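Consider the single chain below, provided in structure tokens and representing the form predicted on its own.
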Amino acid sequence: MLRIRSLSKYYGARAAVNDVSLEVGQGELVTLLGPSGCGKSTTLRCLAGLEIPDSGEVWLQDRLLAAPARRVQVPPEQRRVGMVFQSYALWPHMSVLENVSYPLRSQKRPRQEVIKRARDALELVGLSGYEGSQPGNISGGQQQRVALARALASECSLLLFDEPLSNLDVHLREQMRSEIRDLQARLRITTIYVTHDQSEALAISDRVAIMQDGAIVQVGTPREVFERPATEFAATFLGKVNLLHAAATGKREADLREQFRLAGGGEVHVHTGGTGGPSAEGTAVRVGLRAELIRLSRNAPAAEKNVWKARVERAVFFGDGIDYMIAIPVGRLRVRTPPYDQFRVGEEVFASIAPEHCFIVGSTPQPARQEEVSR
């Protein structure tokens, strides 16, 4: 098991983690996911020894590897932590088994063992036969095998990823996202994996950390942090989400869907569970909606809530589905659905959403105002 308590790094007065906890159960595959300068990569640095935290502690199993207040750092190399680089971080001038031998000959192990740990390694990625090879001569998910095969040769307790895929192109990219989650799950190596994409963070994930401005802002499953995310960030970069502002009413109906009153008029019914009571007359909350969840018809659906008059404005066509621009009578949203549901712009049509797939952000004191925001 990995334990980080309280992590923090600054540069200078920046934090750039601050007071970061997480922990990760033996076998699990848990990914940091953010923006660019959220901290995450910081965050897998500080667990691999590359970078020393000035607060905080980490635990692998029951060994201490960092801890400032107590003046301790384990040195990266005795912390038995692989780390996959976005660079895949290859010397050219060596073959392919010289690279993912290199860490075993640092620790000045007997020859006949580091070939061996080696082959088996290059063998496990699907590699054996290309022993003799230069970096420079194969492909870049090849390259990304090696670099994976160095770090499981080490027999590392923990395993680290840094976005390992970004540099491959979509295809690749989705074959390496699916073969380095079955060799995880198959070797059950605690891993911590590093990752902007939300698509490659939910498929691949037991649970997802989402990140922000160094914190850890969720922590979840893939369908919990999407379904139900905690924050407004959290929403707005798991996916196209559409957010109004809305007034609770203070009603609950017996199929446990609140109702919320809209601030440019009409309202909204979102199914929000059975924990607690409704939300207090007049709470200020925003409701989201996903993009793809909500549905486009000629005709009005019977019997249904959460049902607006729309306009098509603008329709983009990429291939797998359609991005369209819609506006409600309270705003503007942003729709995606299948290829095969074409609307023109200028249409009359009418957008449905189900309660079930609405969710709530967050409450605030103030009076609801109506704001699209849509991302």
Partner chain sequence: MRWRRAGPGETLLSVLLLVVLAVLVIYPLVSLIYGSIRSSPPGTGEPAYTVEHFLRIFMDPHFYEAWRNTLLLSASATLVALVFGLPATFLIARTDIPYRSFAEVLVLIPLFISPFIGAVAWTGLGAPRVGMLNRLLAFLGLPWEVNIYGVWGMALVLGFYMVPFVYLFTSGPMKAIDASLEEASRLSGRNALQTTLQITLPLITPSVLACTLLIMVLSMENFGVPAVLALPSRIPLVPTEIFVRFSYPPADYGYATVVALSLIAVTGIGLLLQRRIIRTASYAAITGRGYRVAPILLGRWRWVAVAILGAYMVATILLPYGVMMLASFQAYWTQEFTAFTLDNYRSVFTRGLLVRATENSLLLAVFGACVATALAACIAYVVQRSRAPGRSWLDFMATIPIGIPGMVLGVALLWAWIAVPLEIYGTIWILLIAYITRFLPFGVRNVSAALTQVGDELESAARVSGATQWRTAVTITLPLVRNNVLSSWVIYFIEFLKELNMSVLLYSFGSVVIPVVIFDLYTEGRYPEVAALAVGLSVLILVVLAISSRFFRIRISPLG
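Shown: the form predicted on its own; wanted: the form predicted together with the partner chain:
If you are looking for partners or other molecules, they are not here, because only the chain is given.
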């Protein structure tokens, strides 16, 4: 169980981590997701003790690891935290076994036990037989596994991953991703995983925390953050999204479909989920339509809601799909179709989307950050 309370870290006047609070349950894997410079790595390093936060608290189980206000700052070597670095950080002057047993050797355990545990950790990641190898002589994927074994060997209560897969090629990345997830779930280690890759985050996590400018803008299960992004940033960061300006009409049907008036004219129906009543009439919102979920057809679709006449303006073939830019009466939409849905540029088509596939985000999604600077 990990608790982060109002964690902040400044570089000069700039807040690299801005009032981050997060609770992670025992055995849970939470991803910090965001673009480079969003503060996710700095947050992770504050957990490891490699950065000293300026305010806030970090608790691991019942142990206070960092609390500047109380002058608590446990050095990294006393935190019993395992970490897998982006560059793997394998010591080139030690063999694979020496690397993995290194954390154990500081724990004053009998030599036999140290060796056994290190071997067990290597077996866990499928590297039995590589004990004597030098890190420089094994492949990138194997180096990754050694780094993982080293982090696991010390039986830490918190496991940290700092973009561990970004140096691997695509195929290896997917394989390692599922292996890390399987191991983590089997060993039930509380884990924080930092990445800028949205599909990696969605695939691996119990929950995803989306970060922007040092702050967490949304936390939720992969499905929640994907289907109901809280902010414009969260929406656009997780895939290709069209955002349309709209105003609430205050009307909601029994099946929870709410009506919004689009800025350019016409209406859009959105399945807003069950929470609370409909938005007050006139509330400005943005309606999000995912490019993959918009359908194009030559004939008018059977549905009567969320259907627009459109004209194809541009088509780009990507192999596994086609990217269209279409013009509808209220603006332009980006649409991603399967590769066999072929339309010519200039062709008149119908575009439609199910209300369940639409979402709304508030129109002032930018988190406040300027006020924090002058603390």
